[in-house]
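The chain that follows stands alone, in the form predicted on its own, written as C-alpha cells.
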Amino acid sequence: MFMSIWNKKEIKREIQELNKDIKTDILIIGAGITGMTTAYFLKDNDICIVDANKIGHGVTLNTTAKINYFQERIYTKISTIRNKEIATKYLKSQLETIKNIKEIIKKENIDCDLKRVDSYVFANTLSEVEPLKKEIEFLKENNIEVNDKKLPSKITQYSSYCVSDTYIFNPIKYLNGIYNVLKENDINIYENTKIIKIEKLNNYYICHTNKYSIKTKKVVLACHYPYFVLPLLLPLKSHIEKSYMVISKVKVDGEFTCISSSSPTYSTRFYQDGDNIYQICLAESHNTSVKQNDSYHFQRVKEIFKLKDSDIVMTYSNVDIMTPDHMPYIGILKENMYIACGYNTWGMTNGVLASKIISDMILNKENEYAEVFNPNRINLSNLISLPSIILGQIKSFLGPKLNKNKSWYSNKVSFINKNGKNLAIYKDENGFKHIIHNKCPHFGCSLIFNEEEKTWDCPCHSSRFDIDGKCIKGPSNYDISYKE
C-alpha cells in the first residue's frame, strides 16, 4: 500500500520524533521537496524541519518526478486567465528552477538518478490539435526550440511535440542528498512529527504536538494541505485532482516523458533502476467529488496504455491541488508565516521555486517571483470559478453520506449505526473485521474506501486512513480509529 517506485529500496535511517518542548527561528512544516529544499537554502540560519511521516513519504513519494517546463498548454491558460506577461514570468520560472535543480545536484554530488529527456506534450483529440499549436507559438515566441516530432508511443495521438533540455530524477535519491547536507550542517530533523494546533503568542508562534511543542520566530507551511482553513481559505480556491499509476516491467528505456494536452491527463516516463526499466504511466485525472471508483480508474490506465497484468509490477494514487489560474500559492500568508501549496501537478519543479521564493523572503532578498504567485492574490479567475468549487465541496460532503454504499464496493465493506456513531467496515481477507469512525476529522466528510490500496479515502480535501483508521495522510490530524 505503501510501495512506491522510489522508495521500492527503502532508505533506512534512524531519525526521532520530538520528544521536548523546543525553540528554534525558523521551523518548517513537512519534509518533502518544498520543505527539505527550503532548509537546504536556509541551512546556515536556525532552522528545524518536521514532518508527520518521515522524509519525502507525502506527495513527493507518489510523483512521476519530471522536472519540466513543457507542461500541457498552461502558458496559453494563463495567458487567458491572466495575462500574457504573467505566463512569461511563469516560464521563466521552470526554466531557472530546472537550472537551480542541477545546479544543486552537481553542487552536492547527489546521486539521484538525473537524466536529460526529450519531452513530448501531444493531442489526444481532435479537438486538441489547434490549442496545442497555439502552446507552440506562445514557447517559440519565448525563444525556445519546439520540434514538431512524432510521440514514440502506442498512445492514441493526432499531433504531438517535443522539448529536449527537461529532465527526469528520483525524488527520494535527491531528498536523501539534501538530508546528508543538512545532517551535515546539525539541522534538527523529527519524523513522526504531527503539528495539530498553531498559536500566535507575541512575536512568536507555538508550534503544538500532542505532547509537545516548539518555538519559533517564523514557520514554513510545506506541507501539501494546511489543516486549517482561515486565513486561506484554500477549500474556496482550488480544488483536488486525483490520478493513478500503473508501474510495468518494460525491456527498452523510452528515453522520453509524454503528456497530453488536456484532461484527464495521460502522461508517461521510463526509469532505470540497476538492470530493471520500469514504465511509469499515469491518466485517469479527476475531480475528487465526481468518479470516485479507484478499481475502475487503475483498469483503465492499464487499457489506455495496452499493459499486460504480467508486466505489472504496483499501482499507486496521488493528488494534487488544482488552482483557478493553474499557478501554486507561494509566499507570505501573514506576518512570518509562509505557506507553499497549490502546483497544479508540477511539483518537482514548483516545489523548488516555492523553496527558493520563501528563503529569499526570509533572508530578505529580492525575488522577481514573489508578487505573481502571492497567496493572498485574488484575480477574476478566482471569482468565476468558485460556484464550482463550493458546487464540488458540497458534492464531497454530501455525497458519501447520502450514498455510503457504493455500487462497486465488494461484500467486504459496510456501514452501520452503533450507538449514534457512523462506522465503516472492511472484512479483510481472513475474516477479520476493522472498524473505524466514517468522519474526517478535517471538514466531518464521509469516507470512500479505495480497495485497490486498501484506504479510507476523504474525497474533501485528501486526507487518507488505513484500514484500522490511522491517519497516513493530512490534511486531517487525527486517526478514525474506533473501538468496542
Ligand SMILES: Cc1cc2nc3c(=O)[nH]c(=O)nc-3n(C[C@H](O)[C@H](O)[C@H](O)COP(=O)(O)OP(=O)(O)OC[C@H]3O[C@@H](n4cnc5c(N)ncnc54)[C@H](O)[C@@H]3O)c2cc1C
Given for the second form:
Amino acid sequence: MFMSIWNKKEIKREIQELNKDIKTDILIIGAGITGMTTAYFLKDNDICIVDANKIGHGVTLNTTAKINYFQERIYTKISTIRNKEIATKYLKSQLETIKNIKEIIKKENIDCDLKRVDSYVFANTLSEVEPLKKEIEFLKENNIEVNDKKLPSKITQYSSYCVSDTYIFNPIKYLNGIYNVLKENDINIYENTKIIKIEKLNNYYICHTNKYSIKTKKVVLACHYPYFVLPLLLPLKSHIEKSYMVISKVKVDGEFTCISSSSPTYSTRFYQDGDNIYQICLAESHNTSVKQNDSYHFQRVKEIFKLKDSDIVMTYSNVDIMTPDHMPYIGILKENMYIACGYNTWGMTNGVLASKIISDMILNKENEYAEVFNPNRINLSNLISLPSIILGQIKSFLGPKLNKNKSWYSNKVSFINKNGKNLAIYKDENGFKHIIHNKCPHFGCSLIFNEEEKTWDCPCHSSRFDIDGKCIKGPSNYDISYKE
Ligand SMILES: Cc1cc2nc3c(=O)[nH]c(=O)nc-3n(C[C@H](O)[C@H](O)[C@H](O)COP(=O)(O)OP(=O)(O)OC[C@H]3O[C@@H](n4cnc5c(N)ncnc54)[C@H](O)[C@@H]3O)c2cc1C
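Could I have the structure of this protein in the form predicted together with this ligand, to go alongside the form predicted on its own above?
First the chain shown before, then all remaining chains and molecules of the complex.
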C-alpha cells in the first residue's frame, strides 16, 4: 500500500513534530515539491514548514516526475479556452521553470538522477492526428524544434512528435537535497503536523493543529487540496483526476518519455536505480466521480502496455487537481494568504513555477506570470464547466450511497446498517473483519473500497483511509474508525 518507486531513496532522519505553540513570519503548509521549493526561495526569511505527513509523501510521492513542457495538447487547449497570448506565456513559463530547476539542482549539487531525455507526444486515436498537428504548429511558431519521429514503443500510435530538451528525475531525491539546504539554513520543518483550521486575528493568521497553533503574518497553502479555506469554492472550479501506474522491470532503458495527446491518457518513462531499470506505465485516468474499479483499471494498464505479470514490481494510483482552463491557480487568495494548486498533472514544472511566483510576491519582486495564474480568475471556461463539475460532485456523493455493493467487489467487502449507522466491512485474509463508518468526515460522501491498494477511497475529494479507518491522505481531518 502506498509504495512508490521514489521513496526507496528517502533519507533517514528524525521526524520533528510540532510540540508547542510557535510564531513565525511565513508559514508554508505542505512539504511537497511546491512547499519545499517555496521554502528554498524564502530560506533567508523567518519561515517554517509543516506537513500532515512526511516530506514529499503527498502527490509528489507517486508522480511520474517528468520535467516537461511538451504537455499533451495543452497549448491549443489554452489558446481556445483563454487565448493564444496566454498559451504563449504558459509555454514561456514552463521553459523558464525547467531552466530554474536545472539551476537549483546544479547550484545545490543535488543528486536526484536528473537526466535529459527525448519526450514524445503521440496520437493514440485517429481523431487526434489533426488536432496534434495544430499543437505542433503552435510550438514551431514559438521556435521550438519538434521532430516528426516514430515513438519507439509497442503502444498503438497514429502519429508522434518528439522534442529533446526535456528531463526526468527522482523527486524524492530532489526533496532530500532541498531538505539539506533548508536544514543548513536552520529552517524548522515539522512533519506529522496537520493544520485543521486557519483563523484571522488582527494582522496575523492563527493556524491550528489539533493540539497547538502557529501564529504567522503570511501563510502559503502548498497542501495540494486546501480544503480548509474554501478558496473561492475550489470544488466548483476544478475536478480531481485519478490515474493508475504499473511499474515493470525492463532490460533496457528506453531513454524517452511519452504521453498521448489527449484522453485516454497513456504515459510512460523509465528509471534506472543502480543495476535495475524500471518502466513506469500510466493509463486509465478518470474523473474520480465516474469510475472506480481499481483492480480493473490496473489490469487495463498492464494490457495497454503489454506488460508481463512476472516483471511487475509495484502498482499504485495517484490524483491531481484539474482546472477548466488547464492552467494552475497560483497567487494571492486573500491578504497575506497564497495558494498554489490545480497543476493538471504537470506539477513538477508548475510546483516550482508556483514557488517562484509566490516567493517573488512575498519578497515584493515583480513576476511577469503573476497575473495569468491569478487564483481568483473566473473566465468563461469556469462557467461552462460548472454544470458538469456540480453533476460530478453530486454523482460522487450519491453514487456509492445508492449502489454500495458494486459488482466488482469480492466477497471480502460488505456494507451494513447498524443502529442507524452505515458501516463498511473488509474481511482480511485471516477472516478478521475490519469495520469502519462508511462516511467521509470531510463532505459526508460514502467510500469505495480500493481492492488493489487495500484502502477506502472517497470519490468526492480523494481522502483515503486504511482498512481500520485511519486517515492516510486528506482532505479529511479525521479518522473513521468504528468501535462496537
Ligand atoms: C499520476 C500522476 C502523474 C504525474 N506525473 C507528473 C509528471 O510526470 N510531471 C509533472 O510535472 N507532474 C506530474 N504530476 C503532477 C504532480 O505530481 C503534482 O502536481 C505535484 O506533485 C503536486 O505537488 P504539491 O507539492 O503541490 O502537492 P503534494 O505533493 O501533494 O504536497 C502537499 C503536501 O501537503 C501536505 N498537506 C496536505 N494537507 C495538509 C494540512 N492540512 N496540513 C499540513 N500539511 C498538509 C501533504 O501531506 C503533502 O505532503 C502527476 C500527477 C499524477 C496524479
